[in-house]
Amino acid sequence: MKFIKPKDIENLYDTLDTTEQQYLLAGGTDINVQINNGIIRDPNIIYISHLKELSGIEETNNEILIGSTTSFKDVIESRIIKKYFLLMYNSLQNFASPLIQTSATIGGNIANGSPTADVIPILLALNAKLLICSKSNKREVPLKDFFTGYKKNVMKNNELITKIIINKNAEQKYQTYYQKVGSRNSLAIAKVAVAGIKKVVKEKIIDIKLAVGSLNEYPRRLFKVEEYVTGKRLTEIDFEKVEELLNSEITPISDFRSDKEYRYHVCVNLIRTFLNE
């Protein structure tokens, strides 16, 4: 195993031109544990979280910056967050304990692509976008397309996540949801997720975004749903329709937390529970 420490942002994109089989190391709460289980070996060690770019929480006229570096307690503490992300406020009050709290950090969330990520759910209900920056290029990405695969995304080797991007409206007006459940009420890997934000004009749904985790290879939105319940009346809904549409989009696998047939019902009562509120 190399460690490597870039003195600033500078050296850490030369860093990633330069060296193969890297991982970037922040808070350390995912990898360590794949270093410890033997599923990463021999790798180089970029350590990234002294680099003052890649960390903090702005606000422009029109987005707010959540840097890649950003631990979760900063981000539970941040009054921006809860000034215009309630959704994101409120949802990872019981996010790990107060440790991995302190040590986690939000890009390694992302990163990490586990399908159980707490914080993508929420992401994708808001409509996030990520900076993803190389030594020669920036680009944003919807978080929507940001995975390929189970724990697969679309960054080159030297290409790393610096921003989290979400407009500030992205939940101004909207009814939020978000339920995940675990074996407890809090410290507990998600068997099911769901974030969702709806804006309901006169009984009539105007505009959806639903998300999921913990049901497919990675977290992600439920196009097909949202697309059949929009511009409906929350009485025109087929419900069978959506248990039908949710079927062909998610994919719950049976493991040691929980079986399939649990994970799809309970999906199906928490989105019938969010559309009809």
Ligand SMILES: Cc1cc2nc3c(=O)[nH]c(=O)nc-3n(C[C@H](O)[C@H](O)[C@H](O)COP(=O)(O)OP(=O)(O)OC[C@H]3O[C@@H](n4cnc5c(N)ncnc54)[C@H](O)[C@@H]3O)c2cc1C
Given for the second form:
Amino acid sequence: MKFIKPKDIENLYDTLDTTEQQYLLAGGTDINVQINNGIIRDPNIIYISHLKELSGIEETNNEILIGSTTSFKDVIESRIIKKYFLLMYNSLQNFASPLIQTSATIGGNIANGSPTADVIPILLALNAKLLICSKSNKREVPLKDFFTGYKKNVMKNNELITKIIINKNAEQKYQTYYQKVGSRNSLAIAKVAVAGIKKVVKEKIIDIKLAVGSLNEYPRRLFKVEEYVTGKRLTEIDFEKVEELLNSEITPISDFRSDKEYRYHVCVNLIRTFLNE
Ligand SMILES: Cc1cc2nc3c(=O)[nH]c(=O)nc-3n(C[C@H](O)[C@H](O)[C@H](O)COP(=O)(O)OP(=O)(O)OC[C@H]3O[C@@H](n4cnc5c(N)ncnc54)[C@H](O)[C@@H]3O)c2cc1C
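Show the other one: the form predicted together with the named molecule, since we just had the form predicted alone.
So here's everything in the complex, that chain up top.
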């Protein structure tokens, strides 16, 4: 195992271009577990959390930019996040434990790509984008298009996530919803998570974004359910139809945390609750 600490961001990009079998280490709360368990063998570890360009929360005219190595502690203590994204501010208060919050980063949670990652459904509901950079290229990728399979994503070997970008108005005038169901309130991995925002005018849903975690190989939006309920009054929604569409969009599994029937029924109930609110 080799450790590399780039001296600045340019040196990081050069290192990414020239190193084989490389893994970034931000807070280390996921990757250290994978190294200890032998899932990752003989890696070249590249530290990134000391690079100031990658951390902090900035406000521009229309957007909020969150540096990828911003810790969850800094996210939940940020006045900017509290002002613009109460959904994220409230939902992440119980993330892991206070100790883990000081190291774990928002970019690490996304890049690690666990189906249970807490921040991904919230960012999907807020329609976030990722700024992905390499030495020679910068591109914005909507988070909804980032994952391609279980722990797989569109990033190339020499790229990293530098920022998470959210429109300032993403949840303005929307009702918001988040439920994470786990064995206890903190230090618990989600069995099911549902995040959503909806705008209702004269009792009609005119816009909705719904995302789930722990129900597929990666967290995802429920586009078919969204499309079906958009433009409908609550009284016009056929919940059997919602269940049918949901069935085609989620693939819950049974594992040591929960069984698939439980996950399915909890998901149906949470979505029904949000739609009925
Ligand atoms: C005790 C404990 C409790 C936990 N509880 C929770 C919980 O409640 N909810 C939850 O969602 N997670 C939880 N986790 C998982 C973990 O803390 C989070 O996923 C965390 O956000 C990962 O961030 P990190 O900075 O530590 O990532 P790291 O471990 O440093 O990196 C994780 C992966 O992402 C890659 N990576 C990191 N940063 C970038 C980047 N900027 N660009 C591209 N790739 C990058 C790394 O190469 C690595 O593959 C827990 C972990 C532990 C050990």
